Amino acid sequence: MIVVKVGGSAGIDYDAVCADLAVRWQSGERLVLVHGGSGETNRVAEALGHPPRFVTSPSGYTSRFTDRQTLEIFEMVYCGKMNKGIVERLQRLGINAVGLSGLDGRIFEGRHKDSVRAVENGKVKVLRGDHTGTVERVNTGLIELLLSAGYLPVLTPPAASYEGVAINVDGDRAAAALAVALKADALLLLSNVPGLLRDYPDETTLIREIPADQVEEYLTFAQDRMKKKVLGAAEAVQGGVRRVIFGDARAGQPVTSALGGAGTVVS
């Protein structure tokens, strides 16, 4: 079993991930696919004249504010053009995927968190009327029924709180609490950097490997949505998964390659 997380960010090449998804699933792999689109909700949200807020916790996470309108601004992206494209692609391939958000028979499940503490202008603030939480409960049933009838699970936020409502969850979380549940093999938390790198942006400074009772060390050098893609991989290390790898996910063979040992292996 292998969970594969395909980020949101400009540059990534879903055709390529596709398309490698598509030959090993064909020789028989067990596979899920997670996405995130967090490009293509600002650029909408931008054309909608409600612009995506990010805020900073005081730990140092950034993360998007989300109030019911960049919710529903959010799940038209992530359910609707992302999860249905890439569906798409799949199916093109001649792979029966079917798409589905973690609000869907409450396949992701978490505590909604309607405030945010955040830090603006050097002081710390309460930002209330937000729509978010962390995934908490997975509901494998219904992934392992759609697998055993042959079906390639295409996953994305939002999830479901405890009461029903949808929350935006982070996306390399929501996958990493998926591989534990799945006790899956390997985890890929492809986006479109090669890896964790030690002086971002300078790809020559690629971390090969970091030892997995170490994760959270590293958490130093990640930068922005990289520090929530770190912690995502300490918690699958810590639940059980075998290996957690950030790959590049802008050419080539995206899985593939990542499976191969190009990138971060976590292990």
The other form holds:
Number of protein chains: 2
Amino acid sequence: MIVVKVGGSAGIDYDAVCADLAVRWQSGERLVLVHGGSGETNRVAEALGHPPRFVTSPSGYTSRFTDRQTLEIFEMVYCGKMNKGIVERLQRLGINAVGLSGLDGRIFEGRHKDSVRAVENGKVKVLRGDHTGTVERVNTGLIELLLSAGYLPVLTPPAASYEGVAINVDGDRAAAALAVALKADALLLLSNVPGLLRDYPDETTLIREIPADQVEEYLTFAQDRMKKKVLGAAEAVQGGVRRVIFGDARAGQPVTSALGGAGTVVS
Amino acid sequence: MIVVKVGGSAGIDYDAVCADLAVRWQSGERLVLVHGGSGETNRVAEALGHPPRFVTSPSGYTSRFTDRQTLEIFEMVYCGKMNKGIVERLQRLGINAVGLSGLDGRIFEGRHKDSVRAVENGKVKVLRGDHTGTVERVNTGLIELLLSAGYLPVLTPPAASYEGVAINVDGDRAAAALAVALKADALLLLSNVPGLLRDYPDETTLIREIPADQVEEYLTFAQDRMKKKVLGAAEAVQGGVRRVIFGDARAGQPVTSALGGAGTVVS
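Would you generate the structure of this protein in the form predicted together with another copy of the chain, following the form predicted alone above?
Entire complex below, previous chain first.
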């Protein structure tokens, strides 16, 4: 079993990812795809007059502040445009994909965090009305049910809180929780860079390997969104996933290349 | 088995529909929900600067002209905002709902109609680049799989063409095809009117009963979107569904009231 997470930033070639997945799926590999949609969500939010607001925690992690209106825009893009766009690509390739959010069947479940601590102008503030959380439980039963019946699951945030409220969760960490719960052989975190770079954005400084017990030490090299990927990788390897690979989804055969060792391999 | 279709026009009380469904589901009734999203799609399309375009066929049916950009907006609203909003309502009520489009697992399948004949300024024109069609096949296997495992399916257009392309299909007729395929005992078509009115919009002129063999004769009383509901009802009863009810989804217990005979009963 392989869990593939593909990001939502500019430059990602979803056609290439889907074509590569289709060939592997048809050869009998068990796969689950998780995707993002951050870049497109920002564009749609701007167009709808409710621009995105990002907050930085005291420990340096950046996240989207998700009020109710942002959550609805988030769902429109992640669950509507992105999810159905990917399902359609796979269907056109003859793969019977099924797209679901973490709300559906409570595939991804976690605690609703209503407030967030954010650093603004050097001061720590508490912002309320946030719809976020972290995936703590995965409904593997529904995923196994679909896989056994021949459907390729295509999953996306949001998740469900324990009360059934939609919450924005980080897609990389959700994919890590999924890989652990499914006892996946590998977790691929594909984005618009070749992997973890020692000196971002210089792509010649790609880090080829990270020993599993040293993942968190490499957080110092991670910029912005890559921090969550490194954190997700740490959670996955600690949870028993043998290989986590940060790979490039901009062209070629992103899944096959990553599994072949291109990118940054954590093992 | 009961198939409930709830429309997407102004005034529909989704909280009331979901609360009613939840009680019935928890008492052991087998249900599938299908929903629309037309009103909200119009609003979002306007806000995004790609206003809706409706065309009227020579036989008098009105439909949305669905170019690629409209299809993406349609997916954002139907599969994102509306579908996940309904799934969230049900999850909050303790119902393990699973929201899917007709693309997912090819639940709704039909032929892609790329061009549409439309009457504009008294002349018949052929418009190309349309992404529409009619549901001809239903993947009951996936729906039965979910129902058997305890999940309440919440379905929405678009459908998949036989080539896997997303196509806009009428939700009422999709629900009718679903009710026939599932051999449902009843199909409820709930919207923001009490039922079929002899003299629209005078609600005191509600038609209480329509004999199954005369449904098409009642098309003369149907305005705009109600025409597709009458057509769907005709298709459902011809396909073996014993009762089709046009009911009111604006308040109260919309499902229970309709099953109790409020609205227009076709049987």
